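For reference, the chain that follows is the form predicted on its own, supplied as structure tokens.
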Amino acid sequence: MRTFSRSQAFFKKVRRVIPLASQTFSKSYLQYVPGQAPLFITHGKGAYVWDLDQNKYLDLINGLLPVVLGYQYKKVDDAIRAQLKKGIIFSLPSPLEYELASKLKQLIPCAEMVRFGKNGSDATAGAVRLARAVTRRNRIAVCGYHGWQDWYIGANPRNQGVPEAVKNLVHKFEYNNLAELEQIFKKYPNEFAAVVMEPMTSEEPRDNFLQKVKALTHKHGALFILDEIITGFRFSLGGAQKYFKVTPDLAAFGKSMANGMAISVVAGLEKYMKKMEDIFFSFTFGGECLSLAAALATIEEMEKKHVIQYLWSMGAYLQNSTRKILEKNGLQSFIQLKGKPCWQLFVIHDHQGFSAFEIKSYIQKALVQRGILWAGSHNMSFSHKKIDIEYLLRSYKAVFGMLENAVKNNTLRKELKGKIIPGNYSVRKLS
């Protein structure tokens, strides 16, 4: 039985100095079973974890996406390190920075030019200031999750520290609800500099919903900005503009485009893109090289080693059997797998008395048990082999029948003995 006494005893420890114990959310205690999962890792090596205790998990959140070819690998280690002998970061800009930018040009419909930035907030909301710029305009309508800072945070329940002011100026709408986008616009008329959406998470697009947002968004006089920070890199090497054939006027990109370096990118048509020399868009480590020379070389290996189709048909398999497995342990009612196959969402619903979250608990615990890092997706990586696949798909097995005795005898909870996952704030609602 694996056991996480050395992490339990350190979390105590870097409690103290760094609040939530982590960087961030989703990485944090919040989303494990108390004293049931790991909670530091120590070091990775392709499809593989391993933990304080020493655990070895088959790791299927690869460090919240960004991990696409896998942990260590060879390619993209190897031009981290003949640039670490050259420098990381100058006083004047680097050539990798425009061989970098014409290689997003070649692949990215939109990017007719590209600025860098470190993370996606940076990204999203560089986007969103020059869309205010262009128009002139502040409001903002959004349809997904885009970030930590205040332009976007501030219409979600997670958002003290936020003016009141900031948080007026952005509207959500539903995925796939044109109405719902219509009936926004109509009540702020002249008001909006853009629409910012992710392309899709959970949900497929219906009825061309994503060109249909686009040109009701110009429309009525704004920008229409995509948010691939996810889909850029998995859905295809042109992000899911490219597979949706749908081009935004700005683009935010990052997460898997440079195998887990620090990395992200507005791009967007020129005529928007050259008003960033006007705007305030500048930070020390924009242009730092690790993290560019990182991102050539998994462009350039996910080109040769044809990554993204791997990713789909692995993927596809991975899908299309774990959800035989649901349906034949009668949970498909209220377990649903979705999303594309290169990044699968699992949709948990209440059941017979038993929270989503008490589902997803016992689903968590019983996996770390088998040596798998869970949280609720698949995020796929080239590091996944079909022996591992197959692993997974044993475990599930065993797993999901465990779960549909334990609805049907009612010991469900009695079994998680009340420990559960302490979070219950979720940046997305999927349905």
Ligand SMILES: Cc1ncc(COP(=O)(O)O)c(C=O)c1O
Given for the second form:
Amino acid sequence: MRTFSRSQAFFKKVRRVIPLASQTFSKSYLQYVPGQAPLFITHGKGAYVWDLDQNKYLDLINGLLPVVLGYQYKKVDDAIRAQLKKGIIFSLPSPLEYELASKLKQLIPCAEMVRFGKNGSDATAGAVRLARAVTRRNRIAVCGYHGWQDWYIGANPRNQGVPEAVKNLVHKFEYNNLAELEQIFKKYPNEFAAVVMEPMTSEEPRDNFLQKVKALTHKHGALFILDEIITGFRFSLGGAQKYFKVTPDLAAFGKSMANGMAISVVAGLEKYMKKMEDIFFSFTFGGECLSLAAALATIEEMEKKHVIQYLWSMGAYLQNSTRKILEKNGLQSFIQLKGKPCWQLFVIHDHQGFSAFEIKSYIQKALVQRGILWAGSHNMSFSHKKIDIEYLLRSYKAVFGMLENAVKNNTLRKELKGKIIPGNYSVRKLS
Ligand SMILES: Cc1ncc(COP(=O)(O)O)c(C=O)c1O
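Let me have the form predicted in complex with this ligand next, following on from the form predicted on its own.
Below: every chain and molecule of the assembly, starting with the one above.
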């Protein structure tokens, strides 16, 4: 039986000096069953991580998606070490910036020009500021999660501290609901600077939705921005824009492009990107060289080893097999595994008096005991080998069987002993 006493004790100490005891909501205690899951990781290798209590896990979260090749991936770590010998950051730009920019231009349809950031939020905020400067308009329509900055988070339930005036400029619309976006445009004619959206999360785009959003956005004189922080370097090396054949005016990339190093990108058409020279998008750690070197090595490795194809084929095997297990246990009416094979999302609904959180908690607790770090998604990495996936599938067989009985016999709540995932907050609402 796995125990988490060190994690628990350390958590109390950490929370006295670090609010939330984490830098990221999705990595915090809010996502894990209290006392039944680890809260801190000390190291990782390949597809595995080790917690503070020295338990080993197959990691399906992969640092919230950046770890696309695997932990301590030699080619990338070697590139980082080689750059470290030359220096981390300099007083003038390094030639690596041009090298990476040229590579991205070659791969990503909209990337006629690029600028680099550190977090995904840098890239989305930069793209939005640029769109506002280009159009001289203020309103932004959004669909998805786009980071922690004021311009977007005003549309999120957790928006304390964002000025009303800024909150009023962001307008949400639902995925696959073109009529809703049309209404928003009609209500505020000539006021929208941009539509910002994730190309896809759990739902497939229906009836050329992305192409239609682009056309509608342009009809209303706004810029079409794709937030490819997750889909980039996963759907294809050219992003979801290449996969879905829809080239945006601007796009944001981050996460998977450097196997865990902090780097993001604003990419876009030259006619807009040139105006980057007039707006303010500038920060000390832009162009930090270890991340640039890591991105170049990651992309090179992804090309050489056909990593995208691997993520899709291993992901498809896992996704199809998991769906079969869900069906076999009669769970498919309230648990679905959606998304594309390279990034799969469990969508869980309330069922027979049990809340989605209780059901998710039950699954997480049982998987953690089997050495699987799980928070409701399959964030595929190149280090997830067949043997790991087979282990995961055997675990699902056991856990989903237990869940079926716990629901049928009405024992689920009793088995949880009141311990459920505390986070009634998630950055993304799935359907
Ligand atoms: C689609 C999307 N956009 C933007 C962001 C913000 O990126 P970051 O957390 O690196 O600032 C995220 C982070 O999860 C994301 O998933």
